[in-house]
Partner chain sequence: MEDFLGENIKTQEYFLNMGPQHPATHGVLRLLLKLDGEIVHNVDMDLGYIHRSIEKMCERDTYKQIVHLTDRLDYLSAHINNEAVCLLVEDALNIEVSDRIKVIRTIMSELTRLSSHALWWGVMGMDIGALTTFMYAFRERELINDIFEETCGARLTMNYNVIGGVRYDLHENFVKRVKALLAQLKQKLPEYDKLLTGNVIFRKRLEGIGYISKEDAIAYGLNGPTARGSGVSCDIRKIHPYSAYDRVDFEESIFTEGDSYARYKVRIKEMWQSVHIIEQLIDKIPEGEFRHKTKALIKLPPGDYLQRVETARGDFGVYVHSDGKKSPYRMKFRSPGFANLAALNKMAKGLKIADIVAILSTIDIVVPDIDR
Amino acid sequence: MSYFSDIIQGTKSLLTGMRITGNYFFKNFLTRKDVITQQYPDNKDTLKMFDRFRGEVTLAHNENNEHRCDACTTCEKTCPNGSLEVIWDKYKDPETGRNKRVLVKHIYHLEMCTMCGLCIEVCPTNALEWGQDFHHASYDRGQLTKVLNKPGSKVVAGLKG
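Put the chain from that sequence into structure form on its own, the form predicted alone.
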């Protein structure tokens, strides 16, 4: 007996769903209302993502091509799956005479990133932030590895490190 009642219940549920979809379709079709659905490939140039969107991790640069990363490697140590690599070198600071770290390359492996945001939260200098780019479809995994610091960039003056 429960077999037939399951069939009747499933058919009733299906018809309810079809009724809701049909009402939405015909209501918008007859009134010529704008549809909320966006045609992604066609509106690629005008599409703006929401502020809370987690697209990729970026290293913020100002207008003078300066960043806030002091190569402390906290983000690299915190990342659960090794998506970040911080390559740094030491140089002698002429003012203090002490050795200081300087960022050589900040490498980001997007193909391994789970977008957890731990690297952004733990950064003591707030150098990392979420980007808005989401066009990452690629046939080559090598294109998903990015260098975050721009060529010729340097650390913001006065940053303690």
The other form holds:
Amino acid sequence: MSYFSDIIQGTKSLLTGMRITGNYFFKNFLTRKDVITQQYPDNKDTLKMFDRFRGEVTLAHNENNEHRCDACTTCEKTCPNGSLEVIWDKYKDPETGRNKRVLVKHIYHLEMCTMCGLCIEVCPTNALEWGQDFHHASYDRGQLTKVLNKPGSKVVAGLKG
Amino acid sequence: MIRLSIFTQIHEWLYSLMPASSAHILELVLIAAAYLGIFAILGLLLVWLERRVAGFFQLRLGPNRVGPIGLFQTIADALKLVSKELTGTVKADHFLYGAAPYFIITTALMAMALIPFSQEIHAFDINIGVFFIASVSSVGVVGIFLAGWASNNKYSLIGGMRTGIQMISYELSIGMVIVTMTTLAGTLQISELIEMQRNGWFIIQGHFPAILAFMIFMIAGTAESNRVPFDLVEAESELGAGFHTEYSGMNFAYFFLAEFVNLFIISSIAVVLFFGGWLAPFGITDGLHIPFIGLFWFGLKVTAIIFIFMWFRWTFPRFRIDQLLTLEWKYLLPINMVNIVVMALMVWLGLIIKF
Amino acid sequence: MTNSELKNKITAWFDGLTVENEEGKFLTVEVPQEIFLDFCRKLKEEGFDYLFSLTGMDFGKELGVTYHVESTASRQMVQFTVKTADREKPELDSVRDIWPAAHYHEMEAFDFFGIVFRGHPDMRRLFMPEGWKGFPLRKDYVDEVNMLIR
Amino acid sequence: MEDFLGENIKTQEYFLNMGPQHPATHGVLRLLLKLDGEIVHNVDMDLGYIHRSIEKMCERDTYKQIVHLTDRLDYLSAHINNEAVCLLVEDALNIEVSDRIKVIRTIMSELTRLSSHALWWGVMGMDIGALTTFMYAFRERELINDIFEETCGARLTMNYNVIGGVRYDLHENFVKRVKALLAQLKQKLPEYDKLLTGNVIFRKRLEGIGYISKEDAIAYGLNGPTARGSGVSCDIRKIHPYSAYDRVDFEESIFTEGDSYARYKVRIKEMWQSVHIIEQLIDKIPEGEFRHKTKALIKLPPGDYLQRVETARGDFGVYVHSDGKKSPYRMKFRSPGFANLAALNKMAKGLKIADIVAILSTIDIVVPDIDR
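Return the form predicted in complex with its partner chain of this protein as a structure block, the form predicted alone having already been given.
Zooming out: every chain and molecule, the one shown earlier first.
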């Protein structure tokens, strides 16, 4: 009588499945306890990413608007995708009289970056850091090209490269 | 019970205003318009309900932004669909392609006319009621078939072919369930069917065979309304969107709404055949004079049945086409045939339960 | 079977084989074109039934294919290479009759290196679009628009 | 059928383009089907819709830069792909990494496998038509992704392995989170079985579908769970143990039926085995260095190198032909999905369209892995 036992077994297996989904339905319907989704734009203010989250590459500035980049271009050379461009200028150090580099623009192409983190690792002065911002969506590609050094910023005095 | 006087008032007012023939026509038009309204609202409401229920099944919340508890979400969606461009393929058979959605709505509307929302709100109470619904709703397949054929898209065509196979098979089950239940009732007229259940709903009156018939009806009904596990017609992961792949904007919305209205119709038939239509359970509200109480009970029962359909949809995987046929011809059909005989024997021997 | 035992066995089959890398994880064999198919059949008979990978190679002057085959019983692996000096119309023998797995791998090698496999029924471009000019993984391939060169 | 129809009605074979945009092809795979009605006569494939020529890019990049490219191959086993490249370079340069690194890599690999299989389970249900499984699978996957994000800094393309170790030390919450995950998995995995594995429709859809014999499986180069469903013992973690796999006790999940249902069961069992492996390691992560210093510019000695690892999809191999320069002369990624997909025609011939979807699901393809 496999015909009838098939029917009974089959129905039983279907009901087991229905019990699982039904369980979740009523629990959610009554308590909203198992809801796993986030109400995203609503929780924008409270949403905090993990410290190590790789959102974007940033050039760290201290409170005096100073960064640690001495424009050595190691990051530019290391980047596999060419997403970093360091534009620098020469100037003569008044104390030693030697030519030194100074950072003009640290350009970051977010649209090309794969967040591999090699630039941050190789940076000899630890100037680059991870930023946790992930709201990168934009209507214009041009907005993804960023200048990392803030306007008017200077290199930290006494930086050893 | 009190009669809802508002309908009689409108009727008398119309007849006092103009000659009888034109008043009659106007009345028909009004009723048709009212049903179109019900069609749209019901469709949108059911879509909302489905999405909301699906949300709870899937550990989400479902639409909850537009309006209170997301009620206006589907209206917003419908507005979007109305404003969308109607695209189509160049090589489609344009007349049939355009006609297909209307086939589906028309049949859905025709079947709607038979639905007894309550004792008073019942547009078309003919003596072959249930039979009429069954036959009209099977015309709907023509619409799907046309859509699949006329789109000139292979995915649509496969979807359309599958519908043909599926509908022909499962109409049979629905029809035989109706036969089983009318054997018990002895009538086809919907109002009489419901009146007869004052002594206990048919699912109780007919006990064992009626329960079996109900289970078969639920399976066949799912297949009739093209829902998971019988949604081979659309079969998202196989055919993209199946028969309505090439439809966009409002044409697509017609299919979508009709699908949900069909779900409502199937659930209504189940309620009429097994759960006493608009009758209160055990007559608990019979003595009370509450307006629209029949509508309330009917709505509650239909919602419960619809919920079970949704429960199926969000739990089960999909059948394959040959398994679908095996289920019908090897399992449902023989059981159904035996069931009719058992029911007939029971009615003959008077083994039915009546309060 | 150790690598050196296998080496002795293989060198006994044919002349002209260069067998190296006894100490490594796997033997590397260089097979001349003429005896290539016979060598593959012998290997298959020896129990090397699992074609792990088929790598198209551009050695500069020559084009070639490197095969890695493994025995599912002993889990020993052999790497063997076959080369052709003809860069214009490179042709090598197909091994898809010996290891059916080679079917799509050979199509890939054709797509990227332009090596035509004799005896393969469906030598079409698998990855690149129909009518793509040149074979991208060759060392002399130039595409000034899409390639970033350092 | 033809005899029955006689001369008046003739059936005609027709051609159907499945993909590149199709819900069941998991990305941009294009299948060319030859059908008779619903019955499949021939399956061919056209690839390259997401081809990025990573192998060519590797010939340009240094070994350190290559590591992050492998994230983008099989993005669901990103960590294991990284590990393959790192192991290859470490092996070639004779860098012996500390026990701590080995254990961290093993735990991370198994978490990756769990997350990949969880996604597979959800998508498998979706392909067969049970839409709810997807969200249930994502509930567990989300926990794993959180663990990854906290320790590695990203959820999918983690890029956590570097040559000579791992990028960061484990986060202080790591052990706590993993234990919570294991507890939840033990509770929820039986639910997976109840919802899908035992379901009669599901079983009927998979049993006997896409059969491939053990001999054919080997001949077609099948690997990973797909081959283990046919009874081929091919788990690289067992036959060529790497990292800390030689010190953990686990069972290779093998089923011999060779059909889709066997492949399904293999993956479900693998999830249990992964849980088992992590359980053994999580309490005794040895102290030590998490990253060894390496030279700034790594050059491999000339020669041929091959490293195989077991990703969630199977036998992933990295082959490097080095000429002693800073970047490989030729780098080949032997992708498990490519070999598995090659047997699709063999499996699907004579079955129905719906079965192709089921088979594609059970061989668990990831298109970027196939296209590279």
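Numbering follows the first chain given and starts at 1. This is a predicted model, so every value here is computed, not measured. The term rigid core refers to the maximal set of C-alpha atoms that superpose within 1.5 Å between the two forms.
J.: Would you say whether K12 is displaced between these two forms, judging by a C-alpha shift of 2 Å or more on the superposed rigid core?
T.: Yes, shifts by 2 Å or more.
J.: Once the core is aligned, please say if the CA of Q143 is shifted by at least 2 angstroms between these two forms.
T.: No, shifts by less than 2 Å.
J.: Y24: how big is its Cα shift between these two forms, in Å, with the core superposed?
T.: So the C-alpha of Y24 has moved 4.5 Å between these two forms.
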